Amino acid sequence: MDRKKISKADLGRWLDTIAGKYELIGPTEDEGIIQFGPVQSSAELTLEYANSLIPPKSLFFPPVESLFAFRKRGEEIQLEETKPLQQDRVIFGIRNCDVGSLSLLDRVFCDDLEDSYYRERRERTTLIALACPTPPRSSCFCTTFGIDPLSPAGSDILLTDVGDVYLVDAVTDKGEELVALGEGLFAPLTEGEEKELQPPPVDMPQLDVRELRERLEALWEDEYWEKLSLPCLGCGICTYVCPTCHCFDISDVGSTSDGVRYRCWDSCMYSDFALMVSGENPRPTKRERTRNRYFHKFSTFPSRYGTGYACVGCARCLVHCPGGVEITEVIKDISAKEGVSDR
């Protein structure tokens, strides 16, 4: 589909039409906290935000979810599987860093061992991405990992704010279906507008990660990890706000005859995460757990899935870490390699 435009005055009318057919999910603000959740109308949405506290990955991989209920009657075991979604849905306002994170999570939940709950949520969801404001939040560094804040890649529709209108790029069939719902609200760009209505380039810090994996793997025994772990509180915030972290735990609640199996987020930064039933723990201190976090992102993940690094430069962990650990500084330290222990 050719690029179109929609006036800001008409955006709400289009989204309200979508809400009449789909479950509409988007960014809302409550006491300064941005979060994604279901809305009944466009009036509940906020457009002035850098990013949500909890990433939209929670809409595909919930913090807590019931997988199935079980019931044992004699020798027979009955299972009642939970339905992930009640209806198709549209997520509006997702940023490109979070769009990029979903492509990484797809490798985890849809490749070798398919997760049917995640798969159904992905297939029944249409993404309307919102290009980042210019300039974006000063801590953002998504371009370091090849993410273009102005690209429609990975989404179904990209909206770009260029003043009184949004540029509209529908790049999938699902995206075109949503545009069709707004009959009369969209207009093609004139030849002059194609040239004039261009968003300014996004300027953000660019880190050198070309040899990050190789330099990281040379630091396995380095004392740097001890120094880096000192301010860590072991709270797990870095993993809970991360759009690519995907560790989870499973537990059964109920009795041996009736109950529910739940899945919930877990964190490799917790002291008992790697604890075995024998009492052995291969990551007994914050040093090992901190090292594991960065090795997973920049070595284990790309090695296992044949993709880029498991980071999209959203800066949530950097912004919300109570110990002040900054992933950008860690990347710089690792990339420098020589003298990293003398920091």
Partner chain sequence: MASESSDEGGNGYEPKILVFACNWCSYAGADLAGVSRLQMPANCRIIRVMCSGRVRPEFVVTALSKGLDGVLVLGCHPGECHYSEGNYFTRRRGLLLKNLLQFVGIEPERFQVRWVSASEGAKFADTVEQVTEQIRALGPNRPQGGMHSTEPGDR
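What would the structure be for the form predicted in complex with the partner chain, rather than the form predicted on its own?
Only a single chain is listed, so you will not see partners or other molecules.
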């Protein structure tokens, strides 16, 4: 589908028609916190935001979700699966870094042992990405990991703000279906517009991630991790705000005769995450846990799933870490270490 445009005023109308047919989810502000949540009308949305605090990953892999309810009637036990969604959804305003994270999470949840809850939410959701404003936030570094803030890749529709209109690139059938829903509101671009209605190029500092994985893997025994983990407090913020983290815990709430099995987010940074009942812990101190987190992102995830690095440069962990452990600093330190190419 070729590029179209929509006026800023018509955008609201389009989203309202969508809200009539789908569950519309978009960025809203609540007590200073930007979050993605269901809205009845486009008026509740906000457009002044860089990104949400809790990533839209929470809409596919929620902080807490019920897997099934169990009830004991006499001798029998009945299990009742929980339906993940009541209605098809449209997510408006997702940034490209989060779109990129979803494709990474797909590799985890939709492998041969497919997670049906995640899969259903992914299938019944249409993504309307919103290109990041320029200049990008100074903390963002998504281009380092091949994320292009202006590309529709991975989403169904990309809207790009070029002054008084939005450029509309629908790249999938689901995207086209949505555009068809508001057919009167879109207009094709004239030749002239095609040329000058271009978003300004994104200039963002690039981190050097050449051979990051190989240099990292050489540091398994290095005492760098000891020093890096000193300010780390072992709280769970970096993993809970990270769009590519997918660790979770499963626990039963209720009694042996009546209750629910929940899945909820968990963090590899918690001291008892891998603690075994025998008392042994493969990652007993913060040093091992910090090392494990960066190895997962830059070594084990790419080698296991054959993808790029499991980081999309959204900088959420950077901004919110109370101890000031900065992933960009770690990347710089590792790439400063002697790599294969400079030997």
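Numbering follows the first chain given and starts at 1. The term rigid core refers to the maximal set of C-alpha atoms that superpose within 1.5 Å between the two forms. If you're wondering where the values come from, they're calculated on a predicted model, not measured in any experiment.
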{"item": "Residue 233 C-alpha relocation of at least 2 Å between the two forms, rigid core basis", "value": "no"}
{"item": "Core-aligned C-alpha movement of residue 180 between the two forms reaching 2 Å", "value": "no"}
